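In structure tokens, one chain follows: the form predicted alone.
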Amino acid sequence: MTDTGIENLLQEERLFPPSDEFAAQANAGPELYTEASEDFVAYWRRQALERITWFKEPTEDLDDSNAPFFKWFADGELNISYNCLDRHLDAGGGKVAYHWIGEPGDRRTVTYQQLSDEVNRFANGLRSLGVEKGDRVAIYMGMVPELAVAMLACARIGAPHSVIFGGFSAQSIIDRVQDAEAKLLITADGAWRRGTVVPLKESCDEAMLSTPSIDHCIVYERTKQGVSMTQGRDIWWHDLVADQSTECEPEVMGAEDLLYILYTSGTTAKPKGIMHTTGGYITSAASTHSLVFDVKPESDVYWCAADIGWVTGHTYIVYGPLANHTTSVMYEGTPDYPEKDRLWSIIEEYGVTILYTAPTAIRAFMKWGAEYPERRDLSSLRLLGSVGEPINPEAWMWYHENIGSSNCPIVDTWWQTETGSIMISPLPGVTTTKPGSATKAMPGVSAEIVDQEGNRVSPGGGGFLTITKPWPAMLRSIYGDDERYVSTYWSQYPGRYFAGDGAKIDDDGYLWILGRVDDVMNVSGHRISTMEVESALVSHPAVAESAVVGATDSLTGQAIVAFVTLRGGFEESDGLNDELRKHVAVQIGPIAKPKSIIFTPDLPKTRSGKIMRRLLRDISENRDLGDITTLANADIVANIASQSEAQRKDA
């Protein structure tokens, strides 16, 4: 490998094979990676005139004559509510949707065709306050199914939405509306998160003050503490839709107009409006869900354990699985409330087989103990999905023996907001796979790893994971600046996508994502993974979590600095601290081995369970820690700032 690349320290060699019994019955084959590969195009339109109901199938496919401004599909036409609700109504209507179940224990049970009467009721509520096709929609609410139908509804009549997820300030929501011009707001009174009421409304009435683009705010019902009402301005969810009809015609839509707006953070204050349209998305989510998760709509119970306010709840909550006319379970709240067995316990009564959730998750039930889900018969489970970035071996290890049964296919999937879908991940049936590693790229995904001059990375070397060819569902420019999209994803590399993260490949050609390339240390002159430091204090069986940062070392450039979470029954002290720096000096060598490490009960978290490493850095070099309001634990950080100015007293 060239040394302008990334390190590529930590190996592993354990090999996970698929079973017979799984291969015999799995909705993929190794044949979709030879016909994809003959001919990527042909491949995606298969999956599009397969997998989806057109109004007038497309003529055209990919359109790469104003790249990077790819279109697919173009002239073709269809509405994305009728491909996920009624073409399914006269053979299924009265299958199970949605099985809910809110935090404090109300449960619903939501079917295709109660869906469908709830989004047309919906929908046309919304044409009498006078939306329109290509009006902005905002929409600001808890895990509900209500999130859902406003969702459907505005993909009916073809007004794009904007889902804020709930957690965000009311800074937050004005920057989004502000930037989309969002013409209407769609909130909830409250939302429950564990045990205690957020107040939705609260925070857009202080937005509102500042969004003069919002005519109205729809406001759900769901929590009854009493919120304040502008005459005019606002409207009870209830009373918009008491008369309505449950017959909305859909609004034809060409495969190229926007579907919705998902801001993702950016370098620069102003988030970034991620656009998605409307054909060669909904191929590439229906394509993927099916593939990558061999959902069975016959007998699947699928959960994805994400909030809808991510990308990954769009796709593989709402537009994925409705389309393919799955059984979904959606969740409220968080899974330690009221206990730690929550999840496992929604997972037995409901007889889940397909469990999607992320590392950070995993790595808080390895905290907690394997003692929880032991409570509970998971033996449904046939397929586990992991998402939202890298995991360690150790935790993958722990997911497939402790959640799993050492039973289940494990899928560990990369890809991005602006990727729209599932991008690298392994085909369960076919793909032997290694843990921490998402193996190989997608059928119809050309993905590759270049060192920073642009040249490819053989195997056994790291990098920057580049995508060199257009997929459907991928992102069409930043919501009113095409400049800002070329600069963002396109100029870096010519004509590869590369979005900042990191990966290396191994002798097999299996991908491993090392992460944001913004946490690469480099110390002593070598480029060093945060998540390879991290992967090997996690192997240590007194280590839940860890996250590694560089900070500033009159010696070596930087120095790596670990901050540590324990499992249950161990505690914090000197040897142990030494003990885990030799085990990482032994794992990946002594170039890895951090300069000091510091024990926390947590790590500080977004609300999405995202570990914000900047804050960590900035603490590790004694800078000022500027806002910390949207994190979900902000307690921890003066907890680990104390710590760590303390370290530099005694250093």
Ligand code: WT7
Contents of the next structure:
Amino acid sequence: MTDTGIENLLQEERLFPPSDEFAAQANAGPELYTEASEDFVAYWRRQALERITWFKEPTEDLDDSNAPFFKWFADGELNISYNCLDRHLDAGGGKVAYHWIGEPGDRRTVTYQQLSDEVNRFANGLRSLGVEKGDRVAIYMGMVPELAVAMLACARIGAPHSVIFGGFSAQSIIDRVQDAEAKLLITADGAWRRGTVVPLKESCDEAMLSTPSIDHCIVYERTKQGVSMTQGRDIWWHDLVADQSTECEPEVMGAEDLLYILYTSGTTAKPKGIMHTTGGYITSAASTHSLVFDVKPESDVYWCAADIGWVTGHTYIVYGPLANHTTSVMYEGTPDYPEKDRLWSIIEEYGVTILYTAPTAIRAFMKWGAEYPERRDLSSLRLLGSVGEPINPEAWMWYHENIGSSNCPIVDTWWQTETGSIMISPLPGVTTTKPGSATKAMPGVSAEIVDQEGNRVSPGGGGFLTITKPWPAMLRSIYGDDERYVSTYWSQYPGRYFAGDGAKIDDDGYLWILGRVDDVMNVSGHRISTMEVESALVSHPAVAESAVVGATDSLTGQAIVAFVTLRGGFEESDGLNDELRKHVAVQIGPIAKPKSIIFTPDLPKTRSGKIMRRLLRDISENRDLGDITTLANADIVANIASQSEAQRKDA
Ligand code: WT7
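Give me the form predicted together with this ligand now, not the form predicted alone.
Now the complete complex, all chains and molecules, led by this one.
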């Protein structure tokens, strides 16, 4: 390795080439890489013209005259709701857009025609309240079809939406609404989560005491628990649309007009309003959705089991699938309600063929045990996807064997809220996969790993992940803060986009994402990725999940502390503690052997399922934890802190 990079410790040798059958029918072929490497702008132009219906075709491609404020297809005109709805209706209005499953067990089937009617009526309703092109609209809802309706209606009239995840607090609504100066707030009375009602409207009421920019709040009735409605300000969704026509002229949007703002939930700093525009975004959403998931609109039942409140849901539940005329499953609740086989029972019932979920969910399934998927018929599945965090090789293998019956390609897709669409991923039918590797940059995307000085790292080394060329779905800026956009993403390595992730490259040119660089530890001068130590731990049969942090150590600078959750059937003991530490030493080397291991029934996670290593660092260093109410499982923290305290006393 280079002196200024990150150690490359974990070796993974298993290879999974695509089957001939899959390759023969795949949407993607190897020629895409050649085409894109010859002229990446021409490649994206072809995607834009072939996949998108333009009111006015663009004559411009990439405009890099004011980098890093890039533009794509700037003189093109289109409307995204038209691309997701209208153009499918003549031949395919009766086709199902969403099979929706409510957490209590209620079900709805929404066809393209019905979705279009609802979007048009709601868009007319928005216009009747004075919402115009360019006005920002905040949306705070659970996973109901009306959330997609609200987004598409905003897109139809050119009002940028800002979706706020339904698990966030009133304060998060205030921060986001104030930053965007949103004019309107769309919510529901409540949302179902594990059998109880999340009182969405109540949080909005609290927030609206501090959001003078909001004129109206539209409330969709879902849970019927009774909410207070402020006269003149609050309007029921059903009243708003009651007399509206199912025809609403779509606004003609410029390719670079703002489609949405989505705030990245930083754990410390002020959230960044990531801005996505119209033409480039929908081009890449449609293109990557088709190529990475190999979606066949005529036969697939596709399920992205994320929440629409995250970018994954924006691009791969709403915009990409609808642009591609796909039939999707949408589920309101959690995977363990009423039982831990909920996902598998839905797959069995609807014959789901493509499943896209997150490593944190996969590790939870591992912890619960294979008996749950074994109860159900999952034979309809033909492709599996992963996103959100590095997937440890053992979790990858578990997913492959227990969910995919060892015959579904897995696409491990690396991307970010900022990138808008998938950037690094295998192409199913083309790429030979390796468990734990997101493999290679997509056609039209150029990724490079560099050391601290910005020099390219050679195969076998680790460093910092950068993107060297602009891409159509890239963020355009941070809302209201161009300077922060430049300094956060474009200043570490001039001319390159810095993703904030560490990564390594192997001798075959495969990329292995090592997680956020803030999570890299420094042990006796060796820069070690927390992810590699975690993967080594998870490769032990007793371990379901692990989080590793570097805690300040007088001897080694930082010492490795590992928090470990055991699989069902295993008990914690001093013997196992020793065994796990040795296991890491054997798997990746004595330098990475944890100084201590703390067993815990769960790990602290953000609402999107990312492990909060910063918090674990604070615990290990006995620091004040500050506000932890944004965690998905705040109650676990006290438990971990007391165990950690006990260990310190022992030592
Ligand atoms: C960060 C972005 C993009 C949708 C969901 C997350 C991590 C994402 C992978 C992957 C390793 C991954 C990165 C990235 N990440 N996908 N396949 N392998 N790490 O969006 O909340 O903006 O988070 O998630 O650290 O920077 P996000």
